[in-house]
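Shown here is one chain on its own, the form predicted on its own, set out as structure tokens.
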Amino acid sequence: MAEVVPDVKLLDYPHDPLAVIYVAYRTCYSALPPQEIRRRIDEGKISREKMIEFLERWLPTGHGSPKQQVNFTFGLSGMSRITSHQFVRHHVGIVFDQQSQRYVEFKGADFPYVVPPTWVKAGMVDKYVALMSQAARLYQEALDAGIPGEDARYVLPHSAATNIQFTVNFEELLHIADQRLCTRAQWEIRHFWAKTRAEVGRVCPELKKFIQPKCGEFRLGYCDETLADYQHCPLSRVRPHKSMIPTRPTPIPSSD
């Protein structure tokens, strides 16, 4: 019986996604057209300092298109289906292909996966594994029963893992690490959108920063939890609460 080892990779993404959301953005409050802005970012006319500060003015605001013009695409594996079932929830610039239990049959009485620390840390983590133990067997029962896989799936628990690849632009990537790296979150998804980030600063450090929780300072800056959860956090030594803010800034409005 396999415990599955989680991983995101990157699989596709634009040469040069920093430039590409500068160069949408200035587009808009620019005389100049798109390919000479461009132009420019190639000669080192523009350079890489110019334009993250530029969009750290400008990537908290509402003005939200230019960060839609970036997409990455990323394969996903040792996900359970409970926290698949919560990510799949994002549905607004992301689109998703998984794995399915009614064409893919596991074989050999086995199947991938997930144990979650807790388990481990109660020391209960021998039933759980011997839950998982029965769970294959009658499945492998049923399939040589001549049970179809779509009907002897109904055996298989939450934990078991499945696989995702998934295209996403830079606006709904940053929405769901407001919501998923925030502490709050359940661990497996945070641990998945913390791989997810580490991803993209392998490919473009400057746009890592801005992946955060909601209260970063580049997102909300602040946490609009409730007070008692606000208090339970971590991050509470260091972010403000929204009751502690007196007035809040009126974002920069949109190019039309």
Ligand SMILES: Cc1cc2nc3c(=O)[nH]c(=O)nc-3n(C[C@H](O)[C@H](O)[C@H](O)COP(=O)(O)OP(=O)(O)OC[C@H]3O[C@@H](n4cnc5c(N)ncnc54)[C@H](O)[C@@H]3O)c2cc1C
Given for the second form:
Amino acid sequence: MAEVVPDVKLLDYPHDPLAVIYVAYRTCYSALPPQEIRRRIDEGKISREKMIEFLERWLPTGHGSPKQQVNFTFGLSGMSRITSHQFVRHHVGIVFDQQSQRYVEFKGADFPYVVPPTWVKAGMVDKYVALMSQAARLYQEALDAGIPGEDARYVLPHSAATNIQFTVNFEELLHIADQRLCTRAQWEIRHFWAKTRAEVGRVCPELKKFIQPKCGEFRLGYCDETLADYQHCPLSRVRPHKSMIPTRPTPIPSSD
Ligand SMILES: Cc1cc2nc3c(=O)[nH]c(=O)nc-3n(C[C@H](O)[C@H](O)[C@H](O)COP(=O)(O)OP(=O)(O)OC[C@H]3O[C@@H](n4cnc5c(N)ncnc54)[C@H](O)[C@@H]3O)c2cc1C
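Got the form predicted on its own; any chance of the form predicted in complex with the named molecule too?
Below is the whole assembly, all chains and molecules, this chain first.
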């Protein structure tokens, strides 16, 4: 019986994601065409520092489309079906292809599954594994009795592991980080998104710092959860709660 190792690997990405996003923004605010802006980057006339400084100002704004110009493709394995169900609820700017439990049969009374660390900590992992073994045996018995895989799988638990290839644009990657790097998200999806962030950092370290939970300085800049949740969060030591943000007076509309 196989307990799985969670893994995420960046499989494909643009040659220079930072330049793609920068050129998209600059095209909107410059007399120069994008080809010329890109030529200046490739010739070193526009430095990496300058592009980052520019993005620090523009990424947190409502001008979102430049972030959608960059797509990253990841291979993911060892995620429980519980967490994949949470993950595939994201649907704007992201595409998934997930291993089918209808067409893939797990042979030999064996299927990969995830063990939450809390079961280990509570000293109950043996009972957990015993139940997985029982489910696997019944699954195999069902297959042997001629029940098709698509129906035999009904005895597989939520902990059964799955594999996914997904492609996500940078705006949605940031949005998922808003929700899933937040300590209110469940540990498994939080770990997967932290690994996803690390993978982006491996090929484009300049973009990694923008991938934050929603309270990060490049996102909302404060926690918008309840005060009770905020007080339980370790990030409350460094980030304010919404109730601590002074309310600004409503601007008087101008007449022109
Ligand atoms: C801590 C936590 C707890 C949760 N608990 C539950 C739960 O108990 N039950 C449950 O069912 N779900 C739950 N969810 C899932 C949640 O409601 C969302 O479905 C999920 O997080 C996907 O996020 P999203 O809607 O932002 O979708 P994304 O696809 O990531 O959307 C990106 C953004 O696009 C916009 N957008 C997306 N779809 C539309 C649309 N149809 N129309 C207009 N704008 C759109 C929104 O601005 C959205 O934020 C939970 C999520 C979190 C993080």
